[in-house]
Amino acid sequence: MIESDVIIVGGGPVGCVLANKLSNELNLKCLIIEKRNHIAGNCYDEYNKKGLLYHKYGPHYLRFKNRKTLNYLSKFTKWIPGEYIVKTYVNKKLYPIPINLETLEMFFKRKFNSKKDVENFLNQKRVRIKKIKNAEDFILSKLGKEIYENFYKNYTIKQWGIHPRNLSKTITGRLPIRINRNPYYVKEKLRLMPKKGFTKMFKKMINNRNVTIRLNTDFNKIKKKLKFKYFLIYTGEPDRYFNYKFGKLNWRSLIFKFKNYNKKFLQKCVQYNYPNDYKYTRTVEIKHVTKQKSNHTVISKEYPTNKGDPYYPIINDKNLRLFKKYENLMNKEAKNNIFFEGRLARYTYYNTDEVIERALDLYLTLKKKFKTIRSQKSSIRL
């Protein structure tokens, strides 16, 4: 058997969150299980041969909706800031994304005067559509058909591989629309990236003795061999932990290929969107992020499959049906005290910050649970 006191499958952000303070509050013995060779999960950066510091499955654009989450996160390191600004590339064009007031005036070729000159403008643009069923719907009755058919269809038929009516208006409605200049990718004004990188923030986060880790380990091979004292806290998808029960939840991949440049900078900012050339959606230079000082550069192209490791739930009503099933196995679960946590066990889409300030509450739920266990066992010993 392999025991320890907590047992955490998967060591991405929840992970190493759960054991940082399960390990250093309750002095608890963890066990990380990870099935890839390295920690960090889809936040994991590297170095390349260039000596380039780059995210090796995606942007992860760090940005803090409150104090509490980066207070805690500046335990494990400094930082600097966060200067995510993207652009899509239409009609040989590049225009500010989110859609934004330059975006509007650049592609309809007009100035607009005030901020309820350009709500009429839109007004007029929009399709009427009494109810917002899918992702396309969205769009249509926010900003009209031609800026759907020209900055959102094709790129949301590309990266889910299914027609924007056939998704959930969640999937558009992520992405701001803006009637302001603001050219920031994310509307929050806490926007950081962790100096040294987001792997060295994780490592420092599980540097105590009472943290194992198990890389390169398949829990679901192992699972019978487990036996945990107080909890188990599982990451992955609840499809697969319950055995495919009701059948399989559907998701999106990646694949990622990446070139190196004997240049300081090939793109003008970090990310460029292509939603109607090239088979990938995008182009990342994270070097405009990490602020590194070297004559290279390297720049990532994303091309999404329905092969590999799971990245994006495809939320439609068909999926969202299938994982209600399985959220009402997992809350049973509580009772034998296993938890599931994050982006994928909760078949959500959560930003970085998110994911860690759900740890960080399924921390204080686990806390109470740690207490009423041990004054249990020292009523049984009295």
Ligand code: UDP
Contents of the next structure:
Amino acid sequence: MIESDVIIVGGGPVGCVLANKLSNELNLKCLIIEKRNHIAGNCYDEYNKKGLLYHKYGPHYLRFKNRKTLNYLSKFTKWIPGEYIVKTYVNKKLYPIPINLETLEMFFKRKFNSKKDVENFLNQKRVRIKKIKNAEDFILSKLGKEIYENFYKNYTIKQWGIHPRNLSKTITGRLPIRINRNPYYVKEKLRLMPKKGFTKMFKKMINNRNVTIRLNTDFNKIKKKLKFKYFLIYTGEPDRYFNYKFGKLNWRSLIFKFKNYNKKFLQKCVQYNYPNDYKYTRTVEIKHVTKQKSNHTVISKEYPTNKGDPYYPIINDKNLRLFKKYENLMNKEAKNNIFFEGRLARYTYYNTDEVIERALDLYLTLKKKFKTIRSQKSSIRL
Ligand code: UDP
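Having seen the form predicted on its own, please provide the structure of the form predicted together with the named molecule.
Below is the entire complex, every chain and molecule, led by the chain shown above.
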């Protein structure tokens, strides 16, 4: 038997935050079980042989909706500004993306004199759709056919292997649409990058003698040997946890190809998107954000695929219906002190700050539960 006060399945952001809080504040022994050979989940970054810090599972553009999550993370890292500027390659030209005033001016080859002017123009372009049902409707109704076809349609098909008509409007709705010249990729003003990287930040978070980590360990293979005293926290795929009882959830994955260059920089900004050309969706030169000083640089190309580790839940009606069934089972597990959290477990397209915030909230629930369990145990003893 392998015993611990708390067993945490997955050493990603959720697992690390909960291990940190439960071990420090409630003095509980936490065992993290992680399938990969490292912690930090898809936020994992490491130095390559040229000494360049790179994001192994794609760029993580940390942003905050509020100071609470930022203040918490600031205990484990210093910050540098998050200069996330992205361009998209359309008809052999690089345009700002998210769509902003400059994109519209470049693409439609005209100037706009006022906010009213752009609004009137977009009003003529918009396709009138009564009920916005999917990712295609969403963009057509806001920006019209030309922008949809050149900037969104093929990128979405490449990224998801599914037509935007069969995907939730929340997917294309992730990108802001701007009628000003703001060039940043994300809408939040608090955009930051951990100064020494994500992995260092998460390592510091779980640096407590109450925390043990078992890497290269598949929870499913050892679960019969595990025993927890207070809680089990599961951050993996829900269908897997329940032995695919209702069927398999669909996920989208990525393959990354990295290449080093003996150059200071190759791109003008951190990311270029390729909606209509090539098999990859984007190239990322993270050095634009990490601001490392080096005569070398590293570029990644992202190839979407259905095989491999789950990265993205595929949000459409069919998958959400299936997930609901698993969600019911997950909710019932709370009475056994088993809790589910994170992008995979909740089958939701959360950003890193959002899962950290959710983990902090879950901690408050667990803290209350812990006090109840403790008081029940002591009253039995009396
Ligand atoms: N998207 C697009 N064109 C772009 C960038 C994004 O059509 O140039 C759409 C696409 O459907 C994508 C979604 O917007 O899946 C969300 O993009 P985001 O960059 O937020 O994806 P992530 O960084 O999470 O992979």
